[in-house]
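Next up: just one chain, as structure tokens, the form predicted alone.
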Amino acid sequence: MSSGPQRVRVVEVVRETVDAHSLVLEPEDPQPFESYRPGQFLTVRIPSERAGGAARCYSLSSSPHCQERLKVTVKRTVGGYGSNWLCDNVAEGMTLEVLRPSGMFTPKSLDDDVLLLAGGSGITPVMSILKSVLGAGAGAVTLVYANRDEQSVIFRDELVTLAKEHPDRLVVLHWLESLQGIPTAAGLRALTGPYTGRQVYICGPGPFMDLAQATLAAAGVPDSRLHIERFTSLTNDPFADVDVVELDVEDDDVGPPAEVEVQLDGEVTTVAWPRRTKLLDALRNAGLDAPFSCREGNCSACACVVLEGEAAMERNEVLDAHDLEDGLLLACQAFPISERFRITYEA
């Protein structure tokens, strides 16, 4: 399965609100998208003459369990180059380039009861999780959704329909600034209090996520049950060709290379991992189609699971303490410490 650019055709543009559009997509090659998980995102190439190109990550609001076409939802941001270009220019019939679905903001079980907190366009991956739990799992779902006013509620009608279809499993609680003011710790504590024993998923503007995380942590929710999706703007072009350079596997200053056994796309391969080389570069230099997107430690597209061995990451903006305990590693930022490794992309 290729981790390179994939072409998708826009088959429908849905105007969710005045400043949010959903793009319904049909891939030319369905295979890279068949195993995507609820809560993941696509990296989209934005046509640009800027040096280094332009790419942005947008969450999938569709569910892989509900017989839906792929759908990303984009909300305009002030000064946002990517969001404004997509909302102003994309029309039915256009073709876009994307990277295959990525991201760790996904439930391990659709049978768990979940508490979802979303602010504004943060509803996008949360909606994918919500529909997946209701459609393919047995869990109960409570959604706390904050917006400026009623007109800015993305998926408003769909949420009403889902609540009617699942009255015993879905509770939707709205927070509207026009009526209740800016969200407060006391207000969120009152809304979430009955549901703090659940797995919690949070996405939205930074201040909203910080408030929600602090409120729930103060209520005793452990870090292992708090899952937060944070996006940062990409500063390089993940669609650009990546040069594969000849690696010096004999480096007496730091010792011989480590050996890494890799489970990827159903095959097991062993490659040399030079001490001063990042894992992703070593894998791709060996001809393996290891996944990646930002190459900056910001998106988790390159994440693998360490089965054996120890490594150090130069940068990590997305994996939390619980992820690290589970053995997750950002291949684009990892250098070897141990002499032998086993990693998998199959988990």
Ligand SMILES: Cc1cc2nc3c(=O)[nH]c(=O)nc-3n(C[C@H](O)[C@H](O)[C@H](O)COP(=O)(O)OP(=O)(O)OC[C@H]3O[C@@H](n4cnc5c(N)ncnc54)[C@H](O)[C@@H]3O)c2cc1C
Given for the second form:
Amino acid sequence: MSSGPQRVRVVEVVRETVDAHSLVLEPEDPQPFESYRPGQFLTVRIPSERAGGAARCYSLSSSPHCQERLKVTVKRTVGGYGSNWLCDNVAEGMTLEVLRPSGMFTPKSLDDDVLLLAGGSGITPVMSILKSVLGAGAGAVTLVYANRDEQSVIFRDELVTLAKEHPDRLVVLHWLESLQGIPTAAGLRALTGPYTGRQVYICGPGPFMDLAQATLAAAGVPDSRLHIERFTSLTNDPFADVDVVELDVEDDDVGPPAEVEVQLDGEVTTVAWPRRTKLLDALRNAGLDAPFSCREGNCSACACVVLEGEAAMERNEVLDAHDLEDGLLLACQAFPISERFRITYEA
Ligand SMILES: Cc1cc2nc3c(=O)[nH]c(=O)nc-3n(C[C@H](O)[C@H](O)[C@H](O)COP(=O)(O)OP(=O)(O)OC[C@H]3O[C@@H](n4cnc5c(N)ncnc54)[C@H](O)[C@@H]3O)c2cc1C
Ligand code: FES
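Having seen the form predicted alone, could you now give me the structure of the form predicted in complex with the named molecule?
Let us now look at the entire complex, which starts with that chain.
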């Protein structure tokens, strides 16, 4: 499966609210999209005159378990380049280039009960998780959803319909700033109190996520059950050709390269991993099509699972304690500590 750009046709543009558009997409090659997981995102190429180009990540609001077409939902950011370009320019019939779905903000089991907290456009991956649990799992779902006012509630009608279809499994609790003011710890504590024994997924503006995380941690929810997706803009262009760096395979200062056995796209390959080289570079230099997006430790598109060996990450803004316990590693940030590794992209 290629981790390179994929072409997708926009088959519908849905105006969800005054400042949020959903783009329904049909891939030219469906295969890279077939096994996406709820909560994952696409990286979208945005045309730009700027050196380095522009690309932005957008979560899939569609569910892979509900026979839905691929859909991303973009909310305008004031003064933002990519979100406004997409909302102003994308029309039915256009073709966009995207990188295949990736990301770790995705439930392990659809049978677990979940507490979902979303603010504004943070509903996008949360909606995919919500529909997947209801459609294909047995878990109960409570959504706490914060918005400026009633008009800015993305997926309002769909949530009403789902609550009617699943009266004993779905609870939707809205927080509207126009009525209740900005969310407070006491308010969130009251809404989430009965559900703190569940797996928790949080996505929204930074201050909302910080408040939700602190409130739930204070209520005794361990890090291992708190899953957080932070929306940031990419600062480099993952669509650009990446220079193949000369690998320093025998570096006397730091010792010989580690050896890594990689399971990727149904094949097992053994690759040398020089000690001052990031794992992603070592793999791609060896001709493997290892996935990536931001290359900055922000998005988790490059995450693999370490089955054997110990590595250090230079930067990790995305994997939580639970992910690390499960052996996840950001290949774009990883340097070897051990001499021998086994990793997989197929866990
Ligand atoms: C995994 C992931 C999933 C995401 N999913 C979604 C989603 O489903 N829906 C969604 O709407 N968004 C999502 N995002 C966020 C999205 O990728 C963009 O970050 C968002 O749309 C803003 O991009 P923009 O280009 O419009 O804004 P940008 O141009 O990146 O600007 C962002 C802010 O920074 C300011 N700014 C820009 N340049 C400068 C500068 N040079 N100096 C100072 N300030 C500056 C802008 O004024 C603006 O306020 C996701 C992000 C990630 C990482
Ligand atoms: S490519 Fe984004 S974290 Fe590695």
